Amino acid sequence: MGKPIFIPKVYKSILDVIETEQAIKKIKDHFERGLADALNLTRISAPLMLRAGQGINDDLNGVERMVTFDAIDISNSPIEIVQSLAKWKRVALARYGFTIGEGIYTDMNAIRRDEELDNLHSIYVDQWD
């Protein structure tokens, strides 16, 4: 069980919901540009799901249960929601032909059904990788 979520009783946002979303986007864009420029990175779109059994969906510490499902037009292969892109990124670096001094980053979205929830952790993951 995660730590309890704590919201201070006196907390009051100075922005409304729309302003908060716009501020998040501005900060995210600014950070992405700065990071990419400083480290010579290219943004690559990340998969939300992968076919099971390919060895590129990192199962983190090996005990988390994957979110899996089947798809009508993809037979004999369960689909898994991405847990971590550590292995996928290595495959992507080679696939796109990046060399020393170049790199990639991506904005990963995932669902981690066994995540311990607290102020920093959620079942829904939206993170840079």
Given for the second form:
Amino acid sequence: MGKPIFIPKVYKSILDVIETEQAIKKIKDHFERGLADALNLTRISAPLMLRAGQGINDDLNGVERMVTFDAIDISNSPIEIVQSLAKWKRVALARYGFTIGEGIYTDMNAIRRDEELDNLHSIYVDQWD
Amino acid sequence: MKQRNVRTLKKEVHKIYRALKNSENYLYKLFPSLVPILPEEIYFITTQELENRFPELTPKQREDRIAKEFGAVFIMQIGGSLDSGEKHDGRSPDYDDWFLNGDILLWYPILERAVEISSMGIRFDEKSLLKLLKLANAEHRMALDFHQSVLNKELPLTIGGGIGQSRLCMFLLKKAHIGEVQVSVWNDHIIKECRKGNITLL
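Mind pulling up the form predicted in complex with its partner chain next to the form predicted on its own we just looked at?
Next comes the full complex, and the chain you just saw is listed first.
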């Protein structure tokens, strides 16, 4: 069942659903640009899945099960949905040939199937990684 | 190499915090009902200092307490054992230097708790990797390709982390549940509770 969720005594969302959707887009665009400018970051394409068994996917605490599947035309290796790009980014930094003071960020989507759900935790994780 | 220190870490945290404040103010201009709550500056404290200050509290309670006091805090040095022998929190031994990492926490009055917006840190070099794997009892990981690349200095020294997009949206929009700002799958219990609590899951 997971952790109990916290319901505020009296709750009414400040924005309605359409305003919320508009605001989400505004926040994401604004913050992403602000962050990239402040830290001198270039956005690079992020993987949604990785070949299994390379140690590049984030193991988190080492006990969480990853989402794994196979593809009809990739016969010799299972495929994993990313959990985070912590290690992948460091490899990418080297591959792209960035130098000191420059960096990268990604718009990452991950699935963490063993996440305990509560007000702050979802199995779908979206992160500027 | 000379930049692998706490000063660099704090400097980057300040920049990220500034970006958070800017977005909060930007949103306030668009939606005047979303009144800013972030303090002017973020406060820095180590997990050991936190334990010394609140030995009677659990790590989670300490985070809530300090976040409530300062509004925005960066909790440093997560992963290793404290003087009490306890850990503040587990941390993967796969990327962070546990002595140069931390979490950005914001006090969130809607839920009356601290919300972690980012987990980040200076990534280990070949020396701190060895120390870390020993501390974590995970020396077998040394054989992995990624760890070998670090040991052989094939990967750049870097700082990294993640900032939760939905967490940030939830915080800035003062929502009670993350499902109000992202579409996901929830169990029946959560769906029912949210409906009762006037929380609209997308």
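Residue numbers count along the first chain shown, from 1. Take the two forms, find the largest set of C-alpha atoms that superpose within 1.5 Å, and that set is the rigid core. All values reported here derive from a predicted model rather than from experimental measurement.
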Rigid core fitted, then: does Leu15 show a CA shift of 2 angstroms or greater between these two forms? yes
